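Next comes just one chain, in structure tokens: the form predicted alone.
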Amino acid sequence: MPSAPLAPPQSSCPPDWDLFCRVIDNLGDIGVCWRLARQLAAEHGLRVRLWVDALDSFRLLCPTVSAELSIQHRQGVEIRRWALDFPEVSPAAAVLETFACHLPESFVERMAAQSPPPVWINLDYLSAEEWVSDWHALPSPHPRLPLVKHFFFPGFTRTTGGLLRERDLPTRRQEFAGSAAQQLALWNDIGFAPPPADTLLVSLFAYDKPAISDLLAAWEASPAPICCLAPLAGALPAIEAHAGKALRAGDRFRRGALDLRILPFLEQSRYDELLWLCELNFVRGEDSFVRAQWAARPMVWQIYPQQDEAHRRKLDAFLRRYCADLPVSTASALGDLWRAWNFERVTTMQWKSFAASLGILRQHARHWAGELARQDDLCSRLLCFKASQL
């Protein structure tokens, strides 16, 4: 019987950064953390230790991760299982608590015992709301320990924490757009042939909701062919209900003008390529929402629902910012579809109005991505802030 794989020995030297992440069902948190951890290691040569509580879920984004190992190294990052019985380790010089995941108390005690204590940052959720600039980087002293936690807010202006963006991302996107070989390799990986050239190619990554059936029905009645690529995700039950049959990766459903194809769950680099390939992307949550903006393609965002209807305010805040330079009629068509997609049911007329605006929205998406790229990225701003606290 083969022996179990051995974990690499623990280094006696603490890393430069500790990142803590609790995986939620929709994988948005770990999606952000995994991108950030790799960027810190690859672009800045830093030693990064990523603590994750659900390695089996993490494997969806990084298939080489072992759910059995407590310590492993992948793509330049040390990955640690975040277990209830937390090990005695020396904290890094910078500790990133992501999305209020609450650090283990024993680890916080060791942070307080270090001299100087680590720079402690809580990376919060992305928002376009005006208050984010006022609250960004504010300190929060610990009630009993000599520690200060700073709240770091990603955002869309120079007075916030910025957006995740790897240094070579625009170059990779441009190379993919100009390479038939790279595009064909993606089609081969997802197990389908490209549709005819006159087809509108759409990606659909969404939470389960009744409006999915409305949208599919509108696409079926489209005067032009539409090919929808839907990675395996929470939307599958609604898609199956509309199709009237069970579906799995590799299956295809055709009705009217719609050619719907079910893709396997894609790891992050392949998902980026899917966004670059498609002419319109339906995205959800935070990670795919940001990546769709860097794809410089028209998009429709499904925001993660929150208590007290806070997500409505967040959606409206982004729409105000995103639509500021659009013609009134285009902004109205976009806003109507986005709000219906999130809060109501989608009508065929809303889809037609949006589809008629795709030409303008393509130009706008390229301009929007270009303007955002003029700002420093989230990783760079984190490093600058950390340096300012030393």
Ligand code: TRH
Given for the second form:
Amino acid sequence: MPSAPLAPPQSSCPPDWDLFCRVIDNLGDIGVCWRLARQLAAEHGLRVRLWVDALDSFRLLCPTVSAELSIQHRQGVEIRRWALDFPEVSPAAAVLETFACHLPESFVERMAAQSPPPVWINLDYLSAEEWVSDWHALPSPHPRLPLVKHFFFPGFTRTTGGLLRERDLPTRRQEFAGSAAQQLALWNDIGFAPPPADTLLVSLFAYDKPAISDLLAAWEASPAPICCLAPLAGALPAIEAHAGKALRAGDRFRRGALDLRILPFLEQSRYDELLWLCELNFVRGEDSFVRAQWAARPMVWQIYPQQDEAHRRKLDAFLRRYCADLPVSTASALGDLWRAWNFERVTTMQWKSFAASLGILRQHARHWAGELARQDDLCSRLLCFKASQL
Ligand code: TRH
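To complete the pair, please output the form predicted together with ligand TRH; the form predicted alone was given just before.
Expanding to the full complex; the earlier chain stays at the top.
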């Protein structure tokens, strides 16, 4: 994404947007916030101040971020360390609290003292469930102060907050698909040579679960060669246990038909390229799940586990939407593998049925991405919503 220049911060002149991000665990929260902050700045020319409590996690996605600095500017965004001792700053005209991260009390008081008060929005997690349309954009008055917070729900329909998608994403994806030079540059960056042409190329980003070993065993027994590219992330212990040795970025493990390669954790836009390169992507959580859909390639989603099994309902709701137009046999091959990958152990039979459906799933993934892209993206809907509140 091209970066827009940003004027140096002036205490008398607050930015257009304040975004607040608390890194709970993993990388989805900061992944979404960083993507949205850049888009507000680059595509809409807005001045964005992003408050983040864990700059070391942020550094994984954007290695030029310093974990030491309290204020820094990257790609058109002012990045602030969100520390306990919160500075006395004037709030922006729009304040985005992400994933109910609870704003500092002193900042909320300052919001209430402004006239008019900022438009205050809480960005929630993505879900394909039906109730999202009914809850999207509902107001919640502050119990004490003259402020109203609105709940903004991402989603897959026009009556939700939509999905994050940069304006130039389809063009960049197409250019990458047609450019041997760009693909080679990625291979060089990840430190490996491309595998032979008849190899199924798969990316693997997953939580550390025993089903990984089942999947790797199924790939080892595959009749066709499989090259798995696994960026260094949560699943490494399970992969190491299967391989029977410690692995680092640059290492390779070969057994049977499987050629497993460990990659460094990639900068966020590079990770998109990995998804575009591979014919099948195993993704997890929220942000990589959305990016895999924009990659328009077959995918397997591992959902972030929640209390009360809420994630089962979320997975089923997405499967209902995603599989609605698929032949019954393909839908069941996909559903079986996804459920096993999430909740059980994976059998070689499940992998084989899924692999046999890859041709149809390829067409389906293109169609799905095309249909979704006909809707407005999340950032545009957010700006429309903000304008409607003025
Ligand atoms: O890390 P996650 O499991 O994040 C989760 C979910 O978002 C979940 O909903 C949330 O509650 C929890 O965090 C706290 O998976 P996710 O959402 O895909 O985020 C990973 C981010 O890392 C995403 O922005 C893509 C990025 N990424 C890279 O930039 N480079 C890489 O090499 C890889 C593998 C990922």
